[in-house]
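Heads up, the chain below is alone and in the form predicted alone; it's given as structure tokens.
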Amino acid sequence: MSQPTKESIEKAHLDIAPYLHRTPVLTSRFFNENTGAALYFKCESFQKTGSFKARGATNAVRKLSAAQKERGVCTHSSGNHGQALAWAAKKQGVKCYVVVPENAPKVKLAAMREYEAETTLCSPNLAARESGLQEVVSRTGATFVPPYNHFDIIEGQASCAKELLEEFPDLDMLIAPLGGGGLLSGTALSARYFGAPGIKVIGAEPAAADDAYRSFQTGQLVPLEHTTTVADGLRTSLGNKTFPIIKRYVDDILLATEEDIIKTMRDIWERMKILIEPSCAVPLAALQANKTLFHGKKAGIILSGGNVDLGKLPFD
């Protein structure tokens, strides 16, 4: 399989639905007037474990063989995927191991442990994460469930946009945050399979972590070397499964500055009265910086998660 099919996404959605919330879609007069667009916010901040990641993790654990479930699952994660996998594994009686960077938000690490994952701290770089993961695999025989670069994960994440399109089938545009690309590639596939003809899909990325933007522009996979963007959930590079889907089906990637991300996060808290994390603000921040592209359009925005460290808010 070169990419998830319409049928595989439909099956994944059906299979994971009993475990998950069908999250609400909210609107905002303030943001509609500010952008000149009709915006529909798919609120995955209200999802199990506080983010869309529960979708892909649930699908991946469900598809394991009995022998794999017996040995458990493992991953490396700065937070949302780790806690989603821990939760999904616990729901299905499977042991979970997570390698966690030392700079991960404490609220996310605490959640992993509450879901009974065995956590191992490592230095905040990819090499340390991968070596820590290899040690866990060697010791336990657990199956590695990647945060994004896996078709089972992409199938699950695709169910988010699928639900949004079921409620609003005439959307002109979909915009989703972009880190490793699991959510955006799933969103792009759902737009192709379930959206109206001509629907456009936009990725939104921090300008301080613009590897996907550069990869998209050049057509070659550019790794993210280092970033301290406030959008901690997006501090990762595209994968060899997500990038081809994004390159083929995504129409554009827009960037958001750190200042705009923080301002937009606060605006959503104040105007929509919902708690979101910085990564979640990136799509609306990028949209507001490029209003002319969305003027007069009906646009769906995926609010990806609400797992924010309340002790380290980026605003006063």
Second form
2 protein chains.
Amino acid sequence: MSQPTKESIEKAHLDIAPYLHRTPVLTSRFFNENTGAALYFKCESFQKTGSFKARGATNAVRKLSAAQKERGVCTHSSGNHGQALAWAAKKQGVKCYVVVPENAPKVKLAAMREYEAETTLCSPNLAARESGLQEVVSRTGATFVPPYNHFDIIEGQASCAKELLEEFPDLDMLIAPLGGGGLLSGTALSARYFGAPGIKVIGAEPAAADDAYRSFQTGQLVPLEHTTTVADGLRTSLGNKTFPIIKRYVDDILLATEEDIIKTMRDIWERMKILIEPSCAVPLAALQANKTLFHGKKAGIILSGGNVDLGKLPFD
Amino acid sequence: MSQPTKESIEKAHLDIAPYLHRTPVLTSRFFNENTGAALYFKCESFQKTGSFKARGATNAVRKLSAAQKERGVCTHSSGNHGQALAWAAKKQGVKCYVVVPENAPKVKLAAMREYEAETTLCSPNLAARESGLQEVVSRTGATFVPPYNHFDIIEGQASCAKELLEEFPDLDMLIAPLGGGGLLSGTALSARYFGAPGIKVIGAEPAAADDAYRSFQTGQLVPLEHTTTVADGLRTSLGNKTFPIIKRYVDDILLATEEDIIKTMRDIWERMKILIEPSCAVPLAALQANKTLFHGKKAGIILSGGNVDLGKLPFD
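Given the form predicted alone above, I would also like to look at the protein as it appears in the form predicted together with another copy of the chain.
Complete assembly follows, chain above in first position.
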């Protein structure tokens, strides 16, 4: 299959919408005054399973053949993608297998099991995750659904920005968090297909995991080195599907420091009264560090998820 | 003035609406399955100043005479009411004075000052609060706006249930937290005036501060003894305006244990991805402890506020 088109995104959105929430868009007088911009927060924290990942996972399961559905889907994940795939599979009557590193948050593991996924614990490193997954595939014939580097996933994530632009067609810019690039790729495609002419798309990345920033600057895919950024959903590298889309359709990548991510997360909780996870604070943190770029603009911000471990908050 | 009428609540709602948010109503598959009821959460945590108190305060300031507005308003408060009155006064160009116990949460004191209220710190006891207030009144001639035992306050709070019933006219019951009784009184009046015939109204109170429960059972106003309930917004006794309304129009009062309040607060955070304060968890906690009463019913739950001190969460 090839890169999602306007028509394929429209079709995907139509087909996955019955499973999903059309999430609300919130505004905040405080953050508008604080940034000098008019901000529209698309709250995927209220999405099914607590993050935008439900969109791509639902789309990936939808597009399986009948034979593939019979054998099930599998992935390795410590968090939101595993939860989302388990949920999406259950909703469509498909068996799901998830290989989970043993240090994954208990609440996420519990959620996968609540959605009836068969979970296998493994050591917390990529080699163990991949060999665990290979074992599942050999044993079950399940189809691997990767977390971001897949056109079906990108196509599903694109529905988020599409909804935001349907509600606010005249946005000057969109800003989304950037880890593996699935959400940002989908956002960039939807901006091009459904946004006003000239709309800008910006990715926001933790400075402590700036592989995408460096890839974007150099034009060469730079792998992510070990990182402990608090934005745990963004500890991933771009892939060979997401990087070309981002290179072509994204206007800029901005960085946020760890300190600003944590402060912004707390500010969003206190001011907007919503739970968001650290990764989700990265776009507003990056925006606040680059206010002049946004001054007087109407900007859509994707709040990507709200799955936070209340026992391990990064502030006190 | 006398008890609010259907017409006076309609007029109040019309006049205060331009200042306020029409707050969203959320639903939760998880809590519906968990309780066997269909629950409609009216989210006053998203209200201006973070609680329903903005409704009553706006109404009380609106109803002042021009001469009273000239001299300003005052109150004593450690929390939501002081914040709400400061905000409502500022919005209507009226000076506000708040006497604040010195152990009040810093974030609430900061909010009052952000809304340009003149704050005076006092010792954390009722005598000091009242003498501090008396000093302000003598010095400034400001009008005292009490937190709940006042018909203008009750009339403003009534707008919350009115909105919920406009959106869901066929609710079988409404449940609201109960401290001083301003919100519950307004809820009961709106249920009678704007609800379906036979709609039931239930107050929810911490078992550790069950003065209203005992007053309701005995028909005599029982004062609140010292309490350290985690539901700090409900550490107040009924008054001579709220108790008669509650006696007449409320169907039942249910209690919630401290353990259940804390667990329910955390469950709402994790499942609904919204910040609510402990007092706000009391209705759902009481409902879950009395599930059979609600089985198969459509129940509106007032989520009263989201002003929580993130540095002092009751769970870990």
